[in-house]
Amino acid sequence: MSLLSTKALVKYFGDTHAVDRVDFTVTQGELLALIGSNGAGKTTLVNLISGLLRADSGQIHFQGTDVTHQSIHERIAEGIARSFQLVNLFDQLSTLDNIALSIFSREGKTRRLFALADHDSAVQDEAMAVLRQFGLEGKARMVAGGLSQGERKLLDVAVAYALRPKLLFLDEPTSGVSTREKAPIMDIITSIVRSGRITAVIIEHDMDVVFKYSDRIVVMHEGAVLADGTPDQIRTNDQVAMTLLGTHV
């Protein structure tokens, strides 16, 4: 069943067709990888879906509802959340308080958004449970700015996860971390999203990560969808190999 779909979605920046009449679907329960060279339109597409950018034309439907003109906060309330390639954390606050702020935001407690989690035991308990899932419980009192890059990546995903999304976009979840950290990070993330029955879309340049963890792969090129298929279908797609790698399969 389709959870999200776009129809003829368009976003131009001057003469650049960043997203050019894109039809894009995400199926309930899958882990989809969105790949392509730099400038292919991947992040712009996710920014349109999550509400960071407004589409020039086209439609976005989520769970059967037209969300094309909804605000970011309305889309979060509907169940769309995302992490960022450049980690988006409050570095001077503890890891626990970063999660707590996400929970406060989710519950509409904007009045108390900058209160410490210690003042709300229910929020503190939930925040600790989220940190435990991501293997960060031992760093609960550490300021986010003191975490390693891999831990910061996990915390950024945990902040988005604490919003209790139905659809989670993960922008380059392994960028900037060492090769040996990539598999443990992805093992944690995929285990959590699958056990929580969360549908996830990862934007990723590391093809080892893409082919190992995704159920389906969508390839973008010059603002359009070039290919869509299983990892095996994409791996043997000559057009994808020529476009991304400059070589035949």
Ligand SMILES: Nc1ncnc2c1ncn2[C@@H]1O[C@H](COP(=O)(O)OP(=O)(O)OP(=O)(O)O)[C@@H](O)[C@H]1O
Contents of the next structure:
Amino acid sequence: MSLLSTKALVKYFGDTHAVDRVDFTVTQGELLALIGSNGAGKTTLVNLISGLLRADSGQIHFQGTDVTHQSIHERIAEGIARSFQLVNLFDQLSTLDNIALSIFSREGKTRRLFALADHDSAVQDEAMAVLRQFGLEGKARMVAGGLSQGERKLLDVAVAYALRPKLLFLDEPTSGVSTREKAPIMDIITSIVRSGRITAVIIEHDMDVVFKYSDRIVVMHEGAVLADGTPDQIRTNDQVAMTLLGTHV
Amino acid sequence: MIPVPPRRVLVYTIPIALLLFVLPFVVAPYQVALLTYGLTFAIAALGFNLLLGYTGLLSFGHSAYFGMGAYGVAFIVKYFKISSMEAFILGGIVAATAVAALFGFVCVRYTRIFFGILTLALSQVIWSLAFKFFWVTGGTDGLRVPTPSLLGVGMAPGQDKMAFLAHRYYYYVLVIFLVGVAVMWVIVHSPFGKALQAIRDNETRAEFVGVQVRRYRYMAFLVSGVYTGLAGALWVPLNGLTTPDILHWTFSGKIVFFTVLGGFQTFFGPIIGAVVFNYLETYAVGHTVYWQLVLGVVLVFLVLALPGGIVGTAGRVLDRLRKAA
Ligand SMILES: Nc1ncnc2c1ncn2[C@@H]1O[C@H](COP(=O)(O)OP(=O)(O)OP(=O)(O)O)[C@@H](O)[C@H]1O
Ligand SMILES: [Mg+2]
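What would the structure be for the form predicted in complex with this ligand, given that what you showed me was the form predicted alone?
Up next: the whole complex, starting with the chain shown before.
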């Protein structure tokens, strides 16, 4: 069953056809990899689906609802969450508060002015549990701005995960970290996604990582979908090899 | 900001609060009256800093809410012939909130310098209206506000006004101040307060965890307006008169000054800043005709040398001493 589908989605920036008539579907329960060379339109597609950008034309359906014209807030309420390619955190808040905020928001508690956040033990415990899953519990009281790049990438994912989304977009969760750190980060993220039965779309450049972790792969090129298939199908797809060879050797 | 456990905060604040309660028995009435002024400014600064320190919005128009608080009181006197402090507070808060509700609606659509300029421009509209409608506001002469009754008890016949202000009125303001501080402390440590800080740190991400940024900014704007309006209402009986001066943008500048002086990145900074500023200004005005120059030099020094303000710098020094020990 398709959880999300886009129909003829279009976004131009001047002459740049960032997303050009894209039909993209995500099936319930899968871990999908979205790949493509730099500037292929991957981030723009996620920006359109998550509501950061408005599409020029086309539709986005999520669980049978047309969300094309919904606000970011409404889409989050529907269950769409995302992380960011360039880390986007609340740098002056503690690591724990970064997560707690997602939980307060999810439970509609951010409207509470006259209750102490730290005294909501249910939320604090859950936030701590999330940090533990991501191996960040030792940094709970540290400000997010003081974390290492690898930890910040993990926290960025954890903030989105704590919303308990139905569909989670992870835009290059390992970009900007050393090669040595990549595998452990992907191990943590994929095991959490799998055990939580969350449907996830991961944008990733590293082909070894992509083939190892994903159920299905969608390849984008110059704003359009070039190929769509299982890791084996993509590995043996000549057209994909041709276009990606220029950028990944 | 890493939250400080409530117990640690109380260790510092309870002795200070007790000290404030015995103060009228140890210092001259004039000094107490001066501190009362400082406390009202501190309430305004506390409201102002909910926007600056916690939401990341620098308002240059808080004179509007302080002034509306004061004029709200004056209107109660003028049109209802009432001089009860509780009615004053109600009138002041209603007037300030009404204006904040209107201005906030426009201003929260903008951030950074655009927000600052818009708040400034709108507050100047109120200031010019105070001149234009002189038959309502008294123009440059302003409006007189008599000494009010507190909780139904008026000033004793023949009682000296200074004695009243330095004693009963001081306690009245002190209690409201302490409650205001406690309530604001809870607000900034509430889930709502965390959402504001998230907006300050990263507006886009805040939106993507489901915080409706504009709505929360608007709420913060309103709370800020209520505090500043309350401050204006408490200030006007001290002054006995409200004039358009307090609606002028230079008064907004003073509120910014208090907050930067004390340290906008700390909860208590604006309070200390307001009280210290009030002394600084009073004595500078008394001792030199160049007091604005003095204040200017202090401000430049602060921004260049102590960007953390008094409280931020003191905190850092204490931390260093603790680590050295
Ligand atoms: N806000 C914007 N304004 C103008 N052009 C943009 C904007 N965002 C993206 N683009 C352009 O759209 C195209 C697609 O960019 P996008 O960021 O979606 O690519 P990507 O596949 O995520 O690339 P990368 O792997 O480098 O992250 C690029 O040519 C980019 O320069
Ligand atoms: Mg990208």
